[in-house]
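For reference, the chain that follows is the form predicted on its own, supplied as structure tokens.
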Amino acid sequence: MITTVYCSFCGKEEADGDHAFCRQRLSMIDPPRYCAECARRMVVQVTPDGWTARCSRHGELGSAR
């Protein structure tokens, strides 16, 4: 079974071209936007403390600051 990695940021395979700036985007400010296992959109939500990301599949994530 082959197992395909999308990008956070922009949602695209990971191994579709350079996502250095992805990269950049996701470590200084910006939450994930896509689910890396599914690529799904998901539901964002930010907050003076931090921030936590959802997809309706695989869960939520959190900035944990």
Contents of the next structure:
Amino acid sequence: MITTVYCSFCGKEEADGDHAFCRQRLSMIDPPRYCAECARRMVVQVTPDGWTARCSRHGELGSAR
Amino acid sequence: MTAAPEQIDVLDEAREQVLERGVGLTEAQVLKVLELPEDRIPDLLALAHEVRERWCGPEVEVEGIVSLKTGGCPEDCHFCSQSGQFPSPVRSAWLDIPGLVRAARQTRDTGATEFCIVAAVRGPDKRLLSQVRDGIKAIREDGNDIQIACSLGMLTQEQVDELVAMGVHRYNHNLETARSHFPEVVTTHSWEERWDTLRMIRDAGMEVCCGGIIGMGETLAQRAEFAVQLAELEPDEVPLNFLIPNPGTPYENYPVVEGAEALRTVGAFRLALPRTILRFAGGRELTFGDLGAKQGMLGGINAIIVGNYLTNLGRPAQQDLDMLEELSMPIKALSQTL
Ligand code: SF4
Ligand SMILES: [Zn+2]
Ligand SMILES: [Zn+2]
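Shown: the form predicted on its own; wanted: the form predicted together with its partner chain:
Now the complete complex, all chains and molecules, led by this one.
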């Protein structure tokens, strides 16, 4: 299970500050860019019907469209 | 006493000039359109739609795009999250050939006739071109006959010839903005360098796809200038993007283009480019939400990118296909494009 500590849009701590804008972008047009567990920048590949995002420490996430 | 000369309405002028005669608006006329009050927008969009139907027909061209090489670009286009010169969270990535084949198949399955392979580079090197060559071969071996376009930055004549030999039928290279505004947006290469690549593409017989991004701090006059500069190029297709203020880029705090302004721009560009494929590209989700997309389709747009973009996500393709069905707009078939 992934513990969400960091915002995957801005990379800052979820507990720190307001991430309403980040959440809106993530729900509309952005794949995650930062690992939620360690805030590393992930290697993201967007394809016509999905995306994958890989953290060097915590592995790969993908969209399930 | 003589009566004051009657103010000529730019939409009346456009009806006679663009709709009847197929002659695009001049720069001064485009500016007048961009300055129309909000209550004239419905008239503008209705006319732009008529122009599109008259000079382009009812079909909508559907395209999918994919990023073959993401991020780490040495150029400094200030809007771009893939420039290596800004602290953007976008990291470098390469899509492998099986991934490219899958992306092409996903695109074909939507009914799209165009698949554009894009790389974030100043221009292609040998490795990139050989990846594109292998990719196109693999897409064909997969039984996929979709038309292939590329967007790989600035080209040499030799590279243009290589792409033609690979069967690439259209090349995308955006001028991005008005010539007078370009130096504010990009400092690592010039508008003229981009223009030169476009001329080579045209001369080699490839279709020219060239558009830009609205909302990068250009004035309305510069927007009009850009529309007319595009018309001068006579591109086969113009993709119209609206700025996505991406984190880490110099434009991250720029405002999103407001819906009414975006619609005015759509209408004005159609009236400047009556015969061109005018494509809704990136940023429409932020600018319009779900509602405005329809207004754009009824306001001069006759092509869309479905699914995701290069680094940003779009609406699911099916949502756009449903919209076209609801609007009774037929999707251009592959046979019509050959
Ligand atoms: S050349 Fe293309 S990929 Fe590179 S920074 Fe400019 S827009 Fe981005
Ligand atoms: Zn955040
Ligand atoms: Zn991690």
